[in-house]
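This document starts with one chain, in the form predicted on its own, laid out as structure tokens.
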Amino acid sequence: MKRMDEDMPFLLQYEHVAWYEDGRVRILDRRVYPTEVRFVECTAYHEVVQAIADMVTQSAGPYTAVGMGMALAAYEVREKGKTEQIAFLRQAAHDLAHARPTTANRYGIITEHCAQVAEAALEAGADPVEAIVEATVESLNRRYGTMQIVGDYLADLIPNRGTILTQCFGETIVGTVMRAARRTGKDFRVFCAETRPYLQGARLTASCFAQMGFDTTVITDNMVAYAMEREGIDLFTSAADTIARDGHIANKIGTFQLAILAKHFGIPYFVTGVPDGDKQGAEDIVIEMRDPEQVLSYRGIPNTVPGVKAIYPSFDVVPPHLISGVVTDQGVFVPDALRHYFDREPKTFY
């Protein structure tokens, strides 16, 4: 099977996201990359659930991890009867899908498909573990292929030798827009907002762009207005953890304020991704609230004195009037017209 991670940076190669082999799932620990290249090994699917909840992998990484977690679940119950195996896999599909609430709908598409593939394999007397791994790689290929189309559209929007600002780690779109730029000979500078409190923009996004030879600069989150005013930023772009039909999007906390600044400075903001058909508007978006301790400390080092409180909403919601366009596999939509994305049957994404 041809793989779509060819020419991708280290972080986006399939085995470096999450991978099942011999009764284990290895997940790259993005919480410490690039300081360390360390993998978390899971020997039960519940450990994959916990790894996703703990943000061992994030952005689109869980899309791979939940599929490989389903293979691990099939391995765990391999010696049971067919009925018990199917029931176990159905429970695993639910648990893995709900590892994080904001994107449970997207994870659920993957885990439900894996459960169906496993059930068909069992009915045919085939190995469900092997069938799930193959289905997960096929899903990865579909997603990378679809996001390459999105990356091509986004690359067309970036001026040659221009400057873009990114927020958090857009995972697949980071790799595909670079691949599109390299194919067409386009070059651009990248400013990466560091994205507190986990610093994905600094550790992950900046690593990918720099490894692929792009002029890459990291700024702290409170330097964005300065950079927009003085550094010649032509375009602000982010992925989205969910895109509602009415044009509201949710992305890493802080995206809303960057969108406000972009509007103030007249810089277009383009969101990338595939809209969620099951979310009509902002009221359907669940904001995950994480452990405030992750704000009060970083890598075990306290940031505050005892007694200080914190909050940690993982995402915020950006309203449509701040978004210049949503870049999809069907082209670029103004938010008010995003509902027309569903006028034709979308391709299977996951």
Contents of the next structure:
Number of protein chains: 2
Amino acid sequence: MKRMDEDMPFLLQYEHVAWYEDGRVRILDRRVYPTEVRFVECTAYHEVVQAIADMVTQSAGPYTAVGMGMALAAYEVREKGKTEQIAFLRQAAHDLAHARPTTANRYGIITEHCAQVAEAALEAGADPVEAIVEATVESLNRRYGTMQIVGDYLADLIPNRGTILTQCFGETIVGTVMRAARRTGKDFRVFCAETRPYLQGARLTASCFAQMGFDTTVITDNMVAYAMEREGIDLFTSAADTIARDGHIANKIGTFQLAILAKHFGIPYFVTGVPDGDKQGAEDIVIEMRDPEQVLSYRGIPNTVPGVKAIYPSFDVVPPHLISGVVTDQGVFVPDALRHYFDREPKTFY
Amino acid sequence: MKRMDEDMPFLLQYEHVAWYEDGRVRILDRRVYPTEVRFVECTAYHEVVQAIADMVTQSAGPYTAVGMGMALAAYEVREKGKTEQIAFLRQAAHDLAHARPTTANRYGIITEHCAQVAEAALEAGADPVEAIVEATVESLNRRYGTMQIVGDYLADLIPNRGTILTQCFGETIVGTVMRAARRTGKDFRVFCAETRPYLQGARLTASCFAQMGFDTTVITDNMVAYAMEREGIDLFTSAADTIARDGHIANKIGTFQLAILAKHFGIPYFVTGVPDGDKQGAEDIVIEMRDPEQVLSYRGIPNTVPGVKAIYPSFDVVPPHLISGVVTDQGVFVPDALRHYFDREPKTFY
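Now that you have shown the form predicted on its own, what about the form predicted together with another copy of the chain?
Let's see the whole complex now, leading with the same chain.
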């Protein structure tokens, strides 16, 4: 299996995202990285579902995890008859796809493909587990290949020796924009909003950029306006968990206010990714509400007194008028004209 | 000593803020409250300086702590001659005033007053320690008296059964607006942005409001736009560490972006407090830069890899055009007309 992750930082190495081997899936626990490097081990696919729901892995991590979870499902049912195996894999494909609601469409494309690959392997008398693992790695390579085009376009938009701001962790774009910058000799400073409650900006994004030699600065989520006014931010960029046809996007909670602040300060905001053909607009975006306990505590330490409530919307929605451009594998689209992305047959992405 | 804190929640009881007794000052450690109720004990005034610099107490807490610190200084030097005592107290007044730069003017008014009270006591053959403690309690009562007028004006601006958003912890306004609401039978919901890195919004403000029976919800600092769009926020309000004559204010980092977001959503922003006559405008505001280590970690747990940098501006500055009104003890001022506050002789506040 050829792998396209060789020049990537630790976090983005395929086997550090999620990996199937010998009847188990190991998933790097991104909730504690890099303070601790710890893997969650799953011996049944429904544990992979739970791990994704618990955000053991996030960003593009679940795309790999659901694939490896399908391999595990195939392993679990290996001694049954073909019909039973296929039924079990269909169920696994459904359950893994629905581990989190906002990106169920994306997960579903992968698990559906894995189920088909397994079925074909079974028909051919080949090993469905191996076939699924290979299909998952191919899917990862395909995604990196497509996202490299996006990363190249984004790198092109960043002024040399400029400063970008981002938040949360969009793993493939982080990897590919760094690769593009290194290839073209472009350098830039990175400001990372830490992204409570899980601090993916501080823990994951800042770690990757720093490990690849970029000048990296973490700010708390309430320092954004200060940094935009006084630290020379040239560009705000984020990934997206959904890019709808009408130019609305959903991304990690906080993206909406960063987009408003960028507009206030006249800083362009570029969202990156491959649009979701099956989502027409904001009305098709489901915002996952997570356990508010995560907001009331940090790593298990409660922050306030009993009786205080919290909300934990996992994502928010940014309307097109706050977005300067949607950076895709077909170039940079004006959000209001994003539907033209679909004038051409989109690349298979998942 | 009459005390005006009797109907206040735990945090605002005078002896839980900072208290001198028998040669020591006990300061509630607001960095860990309410997870832990722990006091820092100081047996020399320079330890009080350090405690304020370390943010053991914050908001209006240092106004009390510097007074009690002056009592401790008087105790430390009690066995020396009068001239030496006065010189020592002058030094203590200076050192305590400069524990933190942004509010050195406010601390200085209190320590100067305490030094004068001590000198008068020494002249009269009275106990300077006792005189300073009494002066500090009087100063607290005076502040609560003045701030109650501010709290009444603010409560009047909040729609009944409405929802307010605040962040960090403005202790006297939190106390007095709750008292005003209770007196007039007004009820409202409170959203508290948690306010990284020390989470004063979650730990202190939310605790006070919840303990007094208000419907209280914590959000992380990146959920503000989401909450403004979807949770029916009627009004954003904050205290201020500086209110300059030209309508610029400085307050806890994050206030600036909340003001921008409020403007974006058409939500009024009311800042509360007593203007600083000695500050003409933004150019007189010193923003304290604190140890960036606090941003890179939480309660000692590092969040990212070595080599990642951070910034930690303790405050930011909000320009008048983002402020709907400055709520003072003389009424609600349009920020651009705030200089008229000084047309009348201001109340003695510290």
